[in-house]
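Just one chain is shown here, as C-alpha cells, and it is the form predicted on its own.
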Amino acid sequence: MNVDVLVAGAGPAGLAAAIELRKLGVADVVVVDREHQAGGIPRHCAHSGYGIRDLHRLMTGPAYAQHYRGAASAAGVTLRTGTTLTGWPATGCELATDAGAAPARQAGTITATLTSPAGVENVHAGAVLLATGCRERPRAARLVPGSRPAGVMTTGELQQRVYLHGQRLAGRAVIVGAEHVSFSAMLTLLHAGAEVTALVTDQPWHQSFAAFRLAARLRWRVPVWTGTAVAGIAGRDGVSAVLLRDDRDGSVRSVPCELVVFTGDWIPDHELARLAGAALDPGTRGPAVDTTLSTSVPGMFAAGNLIHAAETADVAALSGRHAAAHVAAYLAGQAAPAGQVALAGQAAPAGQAGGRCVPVPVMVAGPLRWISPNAISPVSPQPPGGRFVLRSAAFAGRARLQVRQDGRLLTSAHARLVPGRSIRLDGRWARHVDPAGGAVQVAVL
C-alpha cells in the first residue's frame, strides 16, 4: 500500500497532525493505533481541562478525545486502530544502524510493517510522523523491592481500570508522586472507591500546584509525605503495606494499604524511533528533533509526547500541527535538504556541511535535564507555538536562564524551577542563531 503520510499513534498529537496535513491538502494520509479506539489517553482521563490552548474550550477527557475523532473522520483521514506499526524492512527506506548517522533517503518513500487481526502488511510513505506519545515508568523500572503481589499499577492501568472497564477499587491506596497527575490519580481512587492514605515523594516539596495540595488536605484529608521514598512492597496475593523510608533520618515504617499507584517519572514510547535508526536526546529519552520537528532520519517527523514527556494534551496537539506544515512542505519539496539532528551534549557541524543543511544543537546544563526542540533548523527556527520546553531536575524558587551561542548573549528569563513541571521558554531568540556558529547553550545562572 502507497500512502503520502503514514501518522504512528491517534492520541491529541497525532490526530491534530493528521487533520491539519488535510487541509493543507495532502492527499493520504493514514493514522494507526494499537489501541481500538482512537484519541488516545485523554479517553480514560474523566476530568476536565482538556482543549484549552488548541480548541480553546473546556472539554474533559473523553469529549476531547471524541471530537478529534471525528474532526479527523471528517477531513478524511484514514484511521486504523488495532494495529501496531511493528518495524521497517529493509526495502523502500536505507534507516541507519548508527544513531550518529543520517541515512539517504531511497525513491522518496519510507517502508513500514504493520500487524493486525487481519496480518501483516508493508506501507510506502512519502513522509512518516511518530506520534506515540510516552508512559509512567512501572514498579519494576522503579527498581522497588519486596514481593509481586496484586494491586499495584501506574496511573495509566488505574484509569483505564476505572473509566474504560468500569471496575471498583476498594481499600486503603498509597499514590506515589506528588506531581499534577498524582493528584490526578488521586481523584481517580476516590471515585472508583478507594480510600486514598497519603500521596509520597523523594522530593522535598510536591511538584504541583499549591492549591491541589491545599485541596488534597482539606477536601480530601489526603496528606502529602515529602521526603520519603519507597522502600519496599509488602504482600503475598495482594498487597498489604508499602514500606517508606524517611529520607531526612532514614527510618522506615510499614504503612498499611491494599493499592499501590506509582505516579510520572515518563519515558518516550521510542521504540519504533530507535528501530528506525533515529539519532535520541538523551535528555529527553525521546529522538532528537529540531524546530520543524524533523528526527535524523529524512523524511521522518515526531511529535506530542515523544518529544516532550509529559505535557498535557493541548501542547501536544499543537506540536503534531506544527509538524504537520513541515510534513506538507517536506512533500512538496519545499523544505530543505535534510541533515543530522545532533545529540545533546555532543560537538556537532552546524551550517551548510556537505551540502546539507544541519541544525545548530541546542544544550542544556545542570540543573536542567533538557530542552525540546534540541536544535534549531537554520530554515525554520521557530518552535512548536512559539516556545521551547525545558525540565529541571532541582528545585529554585525564581532562577535567571541565559541562552548563548559562541559566548554571544541571545536571551534571558527568569524562571521557576520545580522537576516534574515545564519551563516554557520564548523562542523569539532562535531567530538569531548562527547557522554557521557552534551550539547553543542554556544555563542556569
Ligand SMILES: Cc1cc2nc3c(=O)[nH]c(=O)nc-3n(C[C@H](O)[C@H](O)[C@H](O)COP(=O)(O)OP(=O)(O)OC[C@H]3O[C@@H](n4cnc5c(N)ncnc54)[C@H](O)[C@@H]3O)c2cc1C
The other form holds:
Amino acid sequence: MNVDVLVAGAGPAGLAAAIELRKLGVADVVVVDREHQAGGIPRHCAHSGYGIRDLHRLMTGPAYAQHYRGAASAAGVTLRTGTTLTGWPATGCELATDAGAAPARQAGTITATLTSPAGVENVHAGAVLLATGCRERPRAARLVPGSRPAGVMTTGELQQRVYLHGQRLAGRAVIVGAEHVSFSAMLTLLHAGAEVTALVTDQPWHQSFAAFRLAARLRWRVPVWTGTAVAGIAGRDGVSAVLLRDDRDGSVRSVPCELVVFTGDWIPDHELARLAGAALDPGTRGPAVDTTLSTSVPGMFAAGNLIHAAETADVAALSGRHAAAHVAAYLAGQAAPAGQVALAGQAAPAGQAGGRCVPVPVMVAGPLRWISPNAISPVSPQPPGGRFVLRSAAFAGRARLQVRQDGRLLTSAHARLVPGRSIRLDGRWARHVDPAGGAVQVAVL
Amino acid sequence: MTAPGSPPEPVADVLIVGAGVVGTAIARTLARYDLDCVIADAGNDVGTGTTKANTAILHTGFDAVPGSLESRLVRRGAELLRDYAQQAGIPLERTGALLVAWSADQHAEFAGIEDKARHNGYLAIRYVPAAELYAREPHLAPGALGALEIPDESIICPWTTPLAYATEAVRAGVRLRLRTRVLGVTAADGWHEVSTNSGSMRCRWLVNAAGLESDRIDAMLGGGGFTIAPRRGELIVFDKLARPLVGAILLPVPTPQTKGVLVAPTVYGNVLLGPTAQDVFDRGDTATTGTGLSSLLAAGRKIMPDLVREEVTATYAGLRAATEHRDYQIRVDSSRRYACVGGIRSTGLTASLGIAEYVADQLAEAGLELRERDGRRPKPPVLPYIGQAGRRPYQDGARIAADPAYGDIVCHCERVSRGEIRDALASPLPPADLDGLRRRTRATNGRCQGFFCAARVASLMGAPGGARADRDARVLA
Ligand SMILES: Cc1cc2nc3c(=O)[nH]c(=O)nc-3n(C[C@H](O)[C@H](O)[C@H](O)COP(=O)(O)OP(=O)(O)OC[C@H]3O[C@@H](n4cnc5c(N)ncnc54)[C@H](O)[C@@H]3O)c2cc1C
Ligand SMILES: Cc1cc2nc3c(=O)[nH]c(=O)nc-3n(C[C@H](O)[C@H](O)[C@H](O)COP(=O)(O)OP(=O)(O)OC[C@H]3O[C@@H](n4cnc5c(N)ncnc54)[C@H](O)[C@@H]3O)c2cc1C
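Okay, that one was the form predicted on its own. Can I see the form predicted in complex with the named molecule too?
All chains and molecules follow, beginning with the one already shown.
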C-alpha cells in the first residue's frame, strides 16, 4: 500500500496532525493505532480538564477523544485501529542493530510494517509522523526493591481497569507521586471503591495545584506525605505493605495496604523512533526534533508526548498540528525540484547550505532536565504554539531563565520551577539564532 | 483400620515431590514406562520455585568441578535438552559465551580455566585476544585484556522447559497434583504413606525433587545427609532496546567465592545483569534488595556502561539450593524405595534431562521395574513459541489469515496476541494466575509492565467485573 502520510498513534497528537494534514490538502492520510479505539490516553481519563488550548473549551477525556475521532472522520482521515506499526522492514529486522540503520526509502518513501487482524502488510509512506505518546515508569524501572506481589500498578493500568473494563478495586491504596496525574489516580481509586491512605513523594512539596492538594485533604481526607521515598514492597501473593523511608531522618516504616499505584515519571514510547535509527534527545528520551518536529531521519516527524513526556493533551494536539504543516511542506518539497525546500511565505534563510539546513541544537543545564523541541530549524525557527516546553528537576519560586548562543543573550524570562510540571518559554528569540553558530544554551540563574 | 498389606486406596508406583524443572524432567522420563506416576507440587503451577527465576543459561559445564556428578549430568543434560528444545519449541539460542579478563591476575587464570574445561571434556574453548573481543563486543567497557570463548554456551527459556516436560508427562498419563504440599511421610509395609495439605497419598517409590525443601523431605525419609542453605541471586532485566548491545554471554572470571556477575541476552530479547550471591535464612525470601540492585548496577557499569543507561524492564531474585557439599545430592535407596534428588543449586535447568535419565537408571538398578509401555513412546509436545529469535504469530501473515486472533495484539511491548492468550488458557496445563500466563505467553512482561495491557489481560483471564476472553474483542471493537 502507498500513502502520503502514515501517522503512528491516534492520540490527540496523531489525530490533530491528521486532521490538519487533510486541511492542508494532503490526500491520503492514514492513522494507525494499536488499540481498538482511537483517542489515546484521554479515552480512560474520566475527569474534566481537556481541550482548553486546542478546542477552547473544557471537556472530559472520553468526550475529548470522541471529539477528535469525529473530527478525523469528518476530515477524511483513514483511521485504522487494532493495527500496530511493528517496525521498519528495511532495517533488516524489527529489533535493528545500533542507531544508524535507516528505514527503506524507495523513491522517497519510508516503509513500515503493520500487524492487525487483517494480516501483516508493508506500507510505503511519503512521510511518517510518530505520535506514540508516553507511559509511566513502572515499579521495576524505578528499582523499588522487595517482593513482587500483585496489586502494584501504574495510573495507566489503573484507569483502564476502572474506566475501560469496569473492574472494581477494594482495599487500601498508597499512591506514589504527588503531581497532577497522582491526584487523578486518587480520584480513580476512590471511584473504584478503594480507600486511599496517602500520596507520597520524595520531593519536599507536592507538585500539583494548591486546589487539588486542598481538596484531597479536606474533601477526601487524603494526606500528602512529602520527603518520603518508597523503600520497598512486601507481600506474597498480594501486597501487604509498602515500606516508606522518611528522607529527613532516614527512618523506615511499614504502611499496610493492598494496592500501590506508581504515578508520573514519564518515559516516551520511543521504540519505533529508535528502531528507525532516529537520534534520541538525552533529556526528553524521545526522538530529537527541531522546531519543524522533524527527527534525524529524513521524512520522519514526531509530535505529542513522544517528544515531551508528559504535557497535557491540548499541548500534544497543538504539536501535532504544528508537525502537520511541516510534513505537508516536506511532501511539497519532495515533489518540487531540489533547492526549493521552504515553507510557503518564508524565504529560505541563510544557513541553508545547498537546500539542506542543519538545525542548531538547544541544550539545557541543571536543574533543567530537558527542552522540547531540542533544536532550531533555520527554515522555520518557531516552536509549536510559539513556545518551548521545559522541565526542571528542582523547585524554584521565581527563577530566571537565560537563553544564550555563543555567549550572546537571546532572551531571559522568569519562571516558576516545579519538578514534573511544565515550564513554557516564549519562543520568539529563536528567530535570532545564528544558523551557523554554536548550540543554544538555556540556563537557570 | 485396614489390614496391613492391603491398602484401601490405590498405591501409586512413584510419587515425585516437586514440579520444578528437575521433578518434571523425571516425570517426563518415567512417563514412557508402564508405571502409575504422580507428581505433586505445593505451588499452583509447575516451575514456580527456583526454576522460574534464574539466569537461564544452558551451560556446557566447562567450569564444573571435574569428575563430579554435576559435571557429568550438566554435559549430558545440555546435550539432551538442546535436542528436546528443538522438538518442543522451547526457545534456545546458541549465543556462545566470552569469559572476560579485566586484570592481569584474571588473565593469568585463563590457563587453569582452559585446563579445567578440558578435564570436563569440553575442548572447543579458545582464547580471544582483546582486539577480536572488542570487534565482537564493541559496547564492552574499555580495559578488557582478552577473553576465553566458550562457543556452545546457550540461552534457553526456563518457563517453557518445565511446561513442556510436564505437558508430555501428563499426556502420557502422569497425574499432576498442584497446590499439594507434602507435610510428612511415614513408612508402611511396601509403600509410603504421604500426608499433604489436601489429603494423604500412597506410593511405592518416592522421588524427592523438592528443591529448596529437599533436605526437609529427605529428613522425613530418615535422611539427613545435607542441609539447604539458600543463596539468593538478584537480577536486573534490561529493555529489549538494549539487546543489540550484547552479542554473547559475558562471563567474569570466577573467584573461589562466587561465579560473579554476568551480562547475558535472554531468549525473549532482553539483557540480564546478575546474579548476586547472598546467603539468606528464609527459603521463601525471593525479595530483591536495595543493596543488591545497586551492587548490580555498579558491576554493570564496569562491564558495559551503555547497558546501564538503558531502561530497566524487571528485577527479580531466585534462591539457589546450596548445601554444605560441592556436588548434587542424588542417592537412590532401594530398601526404602526412595530417590533423593536434592541440592541442585545452580545448573539444574541445564542438567534436568541428564538428572532424570540418571535417576531413572538408578531407580531401575534399585529394583523399580521400568517396562516400556506398549504402543508408541510419548512425544514432546509442541509448545507455542515465545522466543524472540524465531517467528512470532504477530509476524506471520498466513497464520493471521487463518485465525485473525493472532493479529489482535493485546500486550504491545511483547507483542502477544489474543490468540496466544486464548491458546494458553485452553492448553492442557492452563495458567492459574497472571504469573502463569506471563510464563506461557510473555503477556505483561515488557517494558510497560501492564500500563497499556494489564487491564485487558485481566479481562481476558476473567477478572471480576471484566469481560471474558471471547467477549472481549467485541466489547472493545
Ligand atoms: C491519568 C492522566 C490524567 C490526565 N489528565 C489530563 C487532563 O486533565 N487534561 C489534559 O489535557 N491532559 C491530561 N493528561 C495527558 C493527556 O492524556 C496526554 O497529554 C495526551 O494523551 C497525549 O497525547 P499523545 O497523542 O501524545 O499520546 P497518547 O494519547 O498516549 O496516544 C498515543 C497513541 O499511540 C498509540 N501507539 C503507540 N505505539 C503504537 C504503535 N506502534 N502502533 C500503533 N499505535 C501506537 C497508542 O495506542 C496511543 O493510542 C492526563 C494523562 C493521564 C495519564
Ligand atoms: C540466581 C540463579 C541463577 C541460576 N542460573 C542457572 C542457569 O543459568 N542455568 C542453569 O542450568 N541453572 C541455573 N540455576 C539453577 C536452576 O535454576 C536450579 O538448579 C533448578 O531450577 C532447580 O530445579 P528444581 O526442580 O530442583 O527446584 P525448584 O524449581 O525449586 O522446584 C522444587 C519444587 O518443589 C516444590 N516443593 C518444595 N517443597 C514441597 C513440598 N513439601 N511439597 C510439595 N512440593 C514442594 C516447590 O514448590 C518447587 O516447585 C540458577 C539458580 C539461581 C537461583
